[in-house]
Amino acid sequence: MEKILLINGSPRGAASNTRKATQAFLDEMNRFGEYEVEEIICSQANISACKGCLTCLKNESGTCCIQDDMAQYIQKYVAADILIWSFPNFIFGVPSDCKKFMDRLLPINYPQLEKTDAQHTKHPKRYTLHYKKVFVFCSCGFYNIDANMDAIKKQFEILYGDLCDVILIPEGQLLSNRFLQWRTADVFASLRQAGASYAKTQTIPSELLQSISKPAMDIDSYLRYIDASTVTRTAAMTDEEYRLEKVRAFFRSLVLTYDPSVLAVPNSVLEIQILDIPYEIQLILTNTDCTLIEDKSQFEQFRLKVVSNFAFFAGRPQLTETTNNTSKQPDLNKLIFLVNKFEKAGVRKTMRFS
């Protein structure tokens, strides 16, 4: 059974978006191979920053002067058959806790230098390293990886050479959004295929790595998603204005979760009135997209009224319907199904728009 050391460098630990992507890969590896996985969460580990004193290079054993958990982690690192680094892109590099772990690996080297070719040198290794493969999983909040993750890719290529596969994932904020799973499904499918491929053949096809690095959402939609996810309160805003802006941002984000395959009818209109805030919208649902209309003068004549608290009982909200346009009779079952997609199936719950 091969030993995998997973170095989780995200400040969010187990809740990391990158960690979720890494787990999809590991799940398929475990289906087709036998692995023992041990995880180090850098943000929770007792690891101090390197002092740069080089004490570890000046003594025969390579012992660091700092008394913390890093000594045992080095032994785990040396004994691993497979190393996995998992972290988000922070200012075009690794997060600070992850960098502390990386810096404290200095004792695995001897202080001397040796030639790698006529013009380059490196430190020889103090230990016989058992790992035969290294994976790096890194996600970023940018739309693409070009020019945003080049430094990370180069750093790990220098550290591990041909042993390393660097798996870069753009639009990282989408990875943990369960309402956008239909958009990220291809990315996770490619991650699982990559894990299965390595377990079976010890290789990952380049086309799989490229598909993982392909944005899940087009650039304009992603910019709208980020804009809707980052409401900034200005000094001039009152509490009511800030609250209204957060409500507006919620519905701008909600539009992007719309899965066109939900509705079989060509056109539907969902109108939502917020009773305790002066806000009323219509969502125009088609077989291709969802459009948010906030200008009442642009509203469709069809009206579907949804009370602020529509209680879920056995998964069916209480809706009231009125219409003055018989050509746009709603399919209530499909509308109910659409609304219910935004909640956990089988859970009795009240959704409050307030």
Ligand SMILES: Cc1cc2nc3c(=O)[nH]c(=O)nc-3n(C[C@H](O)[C@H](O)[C@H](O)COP(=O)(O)O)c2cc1C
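Bear in mind that the values here come from a model prediction, so they are computed numbers and not experimental data. If you superpose the two forms and keep the largest set of C-alpha atoms that fall within 1.5 Å, you have the rigid core. Numbering follows the first chain given and starts at 1. First, how it differs from the form predicted in complex with the named molecule.
- A rigid-body turn of 20° separates the smaller part from the larger between these two forms.
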Given for the second form:
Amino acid sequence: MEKILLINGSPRGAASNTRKATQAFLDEMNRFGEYEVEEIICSQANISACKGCLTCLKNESGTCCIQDDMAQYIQKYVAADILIWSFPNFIFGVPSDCKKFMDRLLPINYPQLEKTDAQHTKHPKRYTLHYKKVFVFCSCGFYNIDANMDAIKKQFEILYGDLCDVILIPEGQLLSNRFLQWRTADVFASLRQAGASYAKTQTIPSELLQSISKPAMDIDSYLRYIDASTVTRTAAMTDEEYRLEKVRAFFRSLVLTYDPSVLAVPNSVLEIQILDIPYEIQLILTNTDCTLIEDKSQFEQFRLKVVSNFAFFAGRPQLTETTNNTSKQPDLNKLIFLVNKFEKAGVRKTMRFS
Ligand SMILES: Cc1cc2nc3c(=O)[nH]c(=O)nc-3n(C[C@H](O)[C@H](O)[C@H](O)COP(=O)(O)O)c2cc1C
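Can you swap the form predicted on its own for the form predicted in complex with the named molecule?
First the chain shown before, then all remaining chains and molecules of the complex.
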């Protein structure tokens, strides 16, 4: 069984967008191979920043002057067959907790310098390093990789050379959005295929790596999504007003997650009334898009009453029949299509109808 050391460099730990992508890769790898995975979450580990004293290079045993958990992590790093680095892009580079881990690996080196070729240098290694493959997963918030992830790619290529596949994922914010699973499905499918490919053949075709790096959303939609989901709390805002703004942002971005492919009955209207704050909207669902109407109701069909926690995935919506549109009886099938749409978008776990 091969040992994988997973170095999770996101300050968001288990909630990390990047970590979710890494997990999809690992899941398939594990399905087709036998691996033992150990994870270090840098932000939760007891690791101090390197002091730059070079004590570790100067003393014979390579012992660092800092007494924390890094000595035991170095042993794990040295013994691993596969290294996986998983972290977000922070200001075009590696986040600080992750960089701390990286810097504290200095004791694996001897102080001498060796020429690798005419221009390049490295330290000879104090330990026999076991790893034969290194994967780097890095997600970022922008839609572009060029002029954003270049330094990260270069840094790991210098560190590990040909042993390393650097897997860059743009539009990272989408990776954790359950409502957008249909948008990110291709990226996750490519990640899973890459994991399977490595387990079976010890290689990953370059086309597959490229497909992971393809933005899940086109640029304009992504910009609209980021804009729609952003809430800024002003100093004058009360808690209630801020809550309302968060609910509004939720529905604004929900509209952008609309997947027309599952709507069998065009031009449906879903009216949603939030019970505990003054907010009522209509979603006009057509074959091509979904429009959010926040002002006065124009149509009435199906009314979904929800508590505002719904916006944060914890509500228990109640479905009630339309009150003033007696000409049209509620059509259960139509309703089921709408509900399916929201289920497909990921609301399933929290929506209950009564
Ligand atoms: C301090 C900070 C700096 C960031 N810098 C960049 C950046 O330079 N380029 C970019 O595309 N995204 C940047 N982002 C966005 C993150 O890379 C993005 O949200 C990522 O998906 C977060 O991943 P995580 O959940 O794994 O931590 C930054 C985020 C933070 C908090």
